[in-house]
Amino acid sequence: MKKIYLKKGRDESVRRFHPWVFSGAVAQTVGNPAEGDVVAVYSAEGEYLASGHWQIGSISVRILSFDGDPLSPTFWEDTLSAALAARKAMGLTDSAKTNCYRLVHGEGDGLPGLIIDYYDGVCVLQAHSVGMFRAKNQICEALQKIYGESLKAVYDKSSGTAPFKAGLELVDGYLWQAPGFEAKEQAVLENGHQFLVNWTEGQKTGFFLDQRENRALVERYARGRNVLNLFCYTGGFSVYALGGGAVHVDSVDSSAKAMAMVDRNVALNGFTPEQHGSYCADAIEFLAGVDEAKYDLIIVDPPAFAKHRGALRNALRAYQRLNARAIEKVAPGGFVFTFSCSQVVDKEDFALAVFSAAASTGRRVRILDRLNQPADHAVNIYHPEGEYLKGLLLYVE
């Protein structure tokens, strides 16, 4: 295994099990590692600390193990088995009402740079690092072992996530398919609701699994209400709201493909066009044209407004303007579910942006709940940066 040595005094974060080694902490490399190689990390005094994937950039090593050997023949099977055991403990693998979940959530499962979502027998993989991309076939083999005959396919969707490097063939496609399996999409169950997931053409891995618990909360509050679902993607919140007894739901997204899938998902769950309206439009412009008090439950779930620290200030302004408009428009006694999935926007910054939005409207607003990502999107206690989804449930008088 190739080696790196850290500068004196720069090993504290690794000793606290943080899974990243930053480039500024590296004093020396031994063996001329190529990007994606597994390297051993040593202190300045020569003490072994960890092993992980070497990469070019501000993060030099994404740590895979503090005490084991990532080059072991059983490493991937052992680590993925541990991730699956955690999902079993969460009650996600044997539920009659849910057959989709996140199997691997990067650092939260000890595998920085890797995402794997499970859709009723289909595993969709996204590599966010060269090391994980290079290991995809080993990962595929390990998935076949841990799932056995229940596995239908393993699909690699890393073209939009793996860093572009010469020599990497960033072309999405199946790494493995069971004999006779040809599907590009299939229906899955989430809390008893059906959703069509298209992993070849949909965003991310095909479905946003991170809102499962928050969708269930919307279902609880939707009875008898007129609901507006902004940035709806494929209509997850909309289907839950209808299932909870909403009088009517309007769904808005700028993607025509997403809106087509919304209509299919609504129909798949037995709801009629009279109960649901679809609008392919810019969500912010649509909201600006809404009559006040038309909706008494509004869901605001935009894409990440900030993907790096430099965009933080503009993102917070955008969250403030968007939430001010939603709070202005919602009927008295109504609810606003508002979210941010921007990792660089922390909970305090987001809450302050929503507070400023509420203050600008002059309305009385209560926070009824603080919302997060679900258990299968685990946060490594030594890597708080993994907590990216945050939300608030507001009651507006």
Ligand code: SAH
The other form holds:
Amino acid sequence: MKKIYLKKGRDESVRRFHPWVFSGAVAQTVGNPAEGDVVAVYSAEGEYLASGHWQIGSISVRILSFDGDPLSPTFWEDTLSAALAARKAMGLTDSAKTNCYRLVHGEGDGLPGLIIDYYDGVCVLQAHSVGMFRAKNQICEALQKIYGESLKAVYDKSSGTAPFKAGLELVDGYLWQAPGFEAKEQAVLENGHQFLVNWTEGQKTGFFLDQRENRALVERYARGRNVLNLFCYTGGFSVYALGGGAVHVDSVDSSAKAMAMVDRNVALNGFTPEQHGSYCADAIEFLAGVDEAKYDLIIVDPPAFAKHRGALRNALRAYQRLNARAIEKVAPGGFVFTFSCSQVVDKEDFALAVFSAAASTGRRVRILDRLNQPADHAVNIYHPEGEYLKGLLLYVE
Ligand code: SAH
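What would the structure be for the form predicted together with this ligand, given that what you showed me was the form predicted on its own?
Once more the chain from above appears, this time first in line as the rest of the complex follows.
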């Protein structure tokens, strides 16, 4: 196996199971590793520490194992079975009400650079590293073994995420399909609600599985309310709100494709067009035009405003402005469910932005709940950076 040696004293974070080796910690490489190769990591004193994918850039190795061999024939089957066992323990694999979940959440599952979402037998894989991209066929074979007959297809959707240099065209496509399986979308069940998921044309892997628990909370608070769902994508929160007895729900997203899916999802769950309004629009402009007190439950789930540290200040200002508008507009005694999925915006930053927003409106606001990503979007305790989704449930007097 190709090897790297760390600089003296730079082995501490690896010994504490942090899954990355930064380029500044590397003293020497042996065997001239190419990007995506599995390398063994040694301390300056020559002690074996871990093995992982070699990368070009500020992170040199993304660790796959601290005690095993990522090149062993059973590595993928073993690690994916462990991920599946964890989902089973979470009650996600044999639920009559939910048949979709995240099977692999990168570092959270000890597999940096890999995302696999499971949609009732269809696995959608996204490689965020060259090493994971190169391993995709082995991963696909392991998925066939761990799921057996219940697997319908494995779809690779890495073209937008695998960091290959420009010039190399990546094409998304099926790595495997069960005989006769031709669907490009299918309906999945989440907490008893049905959602069409189109993994080929949808955003990310097709559906935002990370809002499952927060949607259930919206359902609990929706009875008798007029609901506004901003940045609704395919209408996850909208369907739950209707299911929870909302009087009326308006859904807003700037993507026409997403809005077409919202209408289909609303109908699929048996709700009528009278109960629901669809608006393909900029959510911020839409909110600016909303009459005060028209809605008594507003959901604000924008895309990541900051994709890197450098964008943090502007992002916080954007969260503040958006939340100020939502708090200002919600009816007295109403709720605002507000989220940020920017990894670089931490809980405290976000709470501060929402606090400033509230203060600027002069309204009385209580925090009823602090919201998170669900268990299947696991956070590795040695890699707290894996925490990205945060939210607040506000009650506005
Ligand atoms: N709440 C959704 C996920 C939201 S993802 C769910 O539960 O599934 C963010 C969404 O914001 C995407 O659907 C994207 O199309 C939309 N979006 C991005 N910028 C927007 C804007 N300025 N106005 C409205 N929608 C926007």
